[in-house]
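Here we start with a single chain on its own, the form predicted on its own, put down as structure tokens.
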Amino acid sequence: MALLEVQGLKLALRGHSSGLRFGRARRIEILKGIDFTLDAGESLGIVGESGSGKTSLGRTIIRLHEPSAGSVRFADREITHLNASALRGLRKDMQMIFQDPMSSLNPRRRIGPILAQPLHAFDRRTKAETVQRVAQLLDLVALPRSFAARYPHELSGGQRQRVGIARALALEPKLVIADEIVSGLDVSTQAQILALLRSLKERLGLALIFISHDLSVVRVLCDRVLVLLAGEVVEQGPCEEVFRKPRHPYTRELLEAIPLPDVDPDWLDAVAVDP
């Protein structure tokens, strides 16, 4: 049975299609009927050029955007129109890692309280249990436990992204949506974060939706890939099948635009996950 089932998912937002802030706003179709499934423990890459709807799809699945039509079922439960109270309980099992960790981490709080926040919100733990869990989370993402006393600005970009991953895993979710989480990092740090994410996915049995413009990363990290164009799915299937024999002209354009060497699918296994 699929962990996540998305059927006919649509999203329309009010805005100015020209990008200018005058004139009458209208509803702009962002997602135009998305269909896919995701099994427990499976990883799905979502690719497409800027403006294709990748991030909007991730945010709509997790209900940060309200869908205008369609259905999202999670763990055999219809979640498309859950109220705020019911959604709150769902947050434990569905988490998102954002592209810019600096914008998603409170700069006025130390790392320890940042990681403890979801624990306070959802779990009844003693202070000692919370401190222990924070230490475990730092261990999980290969950060020193002493970082609990630091502020976000005292960490590097890669270290902040590790904190973002740790926070997403604090409540042991079943599904994690990672939105362009390595796009702002240097190549070496990207490799370390990706190796860490792959290791955590396998160790914890996570289902992963990995949103990226980097097709080579999706190829080695994900089981399947979904290609978006202007809010529509134009191709999806197993990564190796889609990358070696793309059927849609847009997929071929994406592959031709970004040179893809014959990458060893196991190259991430050789990358150290230490910070």
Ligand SMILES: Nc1ncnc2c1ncn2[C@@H]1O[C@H](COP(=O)(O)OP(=O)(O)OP(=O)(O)O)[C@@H](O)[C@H]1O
Second form
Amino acid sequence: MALLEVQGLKLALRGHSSGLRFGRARRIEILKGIDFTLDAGESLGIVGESGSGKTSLGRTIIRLHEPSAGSVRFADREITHLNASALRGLRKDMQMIFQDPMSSLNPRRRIGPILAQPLHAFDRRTKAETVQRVAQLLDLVALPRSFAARYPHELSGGQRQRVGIARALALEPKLVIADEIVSGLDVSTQAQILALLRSLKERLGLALIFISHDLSVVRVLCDRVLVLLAGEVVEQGPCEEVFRKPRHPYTRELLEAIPLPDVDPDWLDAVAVDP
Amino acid sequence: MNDMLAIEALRITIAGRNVLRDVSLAVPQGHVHGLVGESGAGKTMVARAVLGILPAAARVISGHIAFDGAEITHMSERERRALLGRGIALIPQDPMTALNPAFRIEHQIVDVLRHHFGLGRTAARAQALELMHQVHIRAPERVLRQFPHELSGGMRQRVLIAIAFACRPKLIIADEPSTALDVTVQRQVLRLIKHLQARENTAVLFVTHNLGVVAKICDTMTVLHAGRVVEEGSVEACFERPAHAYTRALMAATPRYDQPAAALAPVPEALSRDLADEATAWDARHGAA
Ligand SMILES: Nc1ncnc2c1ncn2[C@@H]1O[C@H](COP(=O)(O)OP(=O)(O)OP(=O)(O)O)[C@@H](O)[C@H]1O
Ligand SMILES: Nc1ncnc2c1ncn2[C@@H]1O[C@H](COP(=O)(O)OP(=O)(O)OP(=O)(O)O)[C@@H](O)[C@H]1O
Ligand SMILES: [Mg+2]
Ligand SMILES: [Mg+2]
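The structure above corresponds to the form predicted on its own; please give the structure of the form predicted together with this ligand next.
Then the entire complex follows, led off by the chain already shown.
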């Protein structure tokens, strides 16, 4: 049974301020009718160029944006128009992790309290239980328990990203939406985070929506992939199939743009110098 | 073939900690040399040493940097500044912070041209327009009148490439010039750098942690780990017959869309430990600063 069902999802937002000089701000259609489903424990990659609407789709699913049409069903429940208090309960089951962990971690709080915060927001625990859970979360993402006493700036980029993941897992969500969370990391750190996510997915039976513009990274982690272009799905299917035999020319273009680590002096010449 | 850049046994410390441990590398004229390694390896420190913009706490303990045959390790600030732009130019990682948000693009390019060539305003403006054409910006007149925040990341990077090539430098240092861009735009930007580099016969020191990018744009490469060179050679040799286990590990840690997920392997912890031990042993042999 599908954990998440997205149907005809549309999102319209007001244009940016630079458009204002042409009169009243127009509403721009950013998502133009998205359909897909995600099973429990399944992982879906969302790919597409910058501005294609990947982040907007993630934010609309967890209702940080109000959709203008369509529906989102989660665990057999219509959540498209839930009010604020009903949404709060939902946040427990659906978590989003953002690209830049530094900006989403409060710089003045230590890692321990940062991880404990979602716990306090949802249920009453004794101090000892909270400390215990924070230790468990640090174990889960393979960070030393002593890191609970550190501040975000005392961690490397990869370590901060682990904290972001631990915080998202604090309430044992069923679905995690990860937005470009390995893009800024070097290859070795990226490989560690990917391996971590892969094992968490298996051990915890997590469903994962993994947003990235790098299809190689998606291949490592996802069962299926959805290709977004200008707010529309141009292709979706199992990674295995889509990557071996892309059907849409845009998917092919995305794949060909990835520099594989093989020496190939002609690769750059294959594109025009003009944009 | 003469080396446009030659670094010999460069050792740099920050607050008594070794950050570069006898790094040597050479970039021949007209070649693109990749400098790869994980975060903290010291790639940017090498670039900053060449540009003479090391952090205040950094000390050059020993070693030499030669540009076009002349030693520049301990140049005065004035000599160094004269060299920047005309002889050595930088394509920075973050196009947003490298451009002044308060000024139109035209102002920023015209400034560089007037400063380096003593061009008059009209001549500089004409030259700026020509440069915009060379980096294949459509509607260059409009782009010149825009502010940095009005351009996409790829456009901003094109403008910075134009500025870097504007003074016809002999050596360009590119520090992660495409890391912030999405793959399609990255490919165009790499193509543009390669195109201009080949035409002008410029030497390029290309800093990146992306092995795929190195494989596509570089002729030779150096792999850095904890401030030590662990592998160097032609790109063909390093990719097809890597000599060091760390180079092989980096390749195995690079995901590829054409291989099953299981193929990806993070750098083994035992290898990381060995490398850390070797760095400690190096420090013991050479003494702390
Ligand atoms: N709050 C907003 N108001 C108006 N327009 C927005 C807003 N957020 C995003 N947009 C626009 O929506 C489109 C999709 O943006 P989105 O951030 O979802 O793209 P993305 O695929 O995540 O891109 P990237 O890879 O650069 O993160 C873009 O054209 C963007 O300018
Ligand atoms: N301003 C500074 N003060 C003190 N230490 C510094 C400073 N800048 C860098 N370092 C240290 O010097 C070492 C080399 O850093 P460098 O910035 O050269 O790494 P890098 O290889 O460029 O990494 P990245 O891929 O993350 O950019 C690191 O251990 C880093 O922590
Ligand atoms: Mg985004
Ligand atoms: Mg760097």
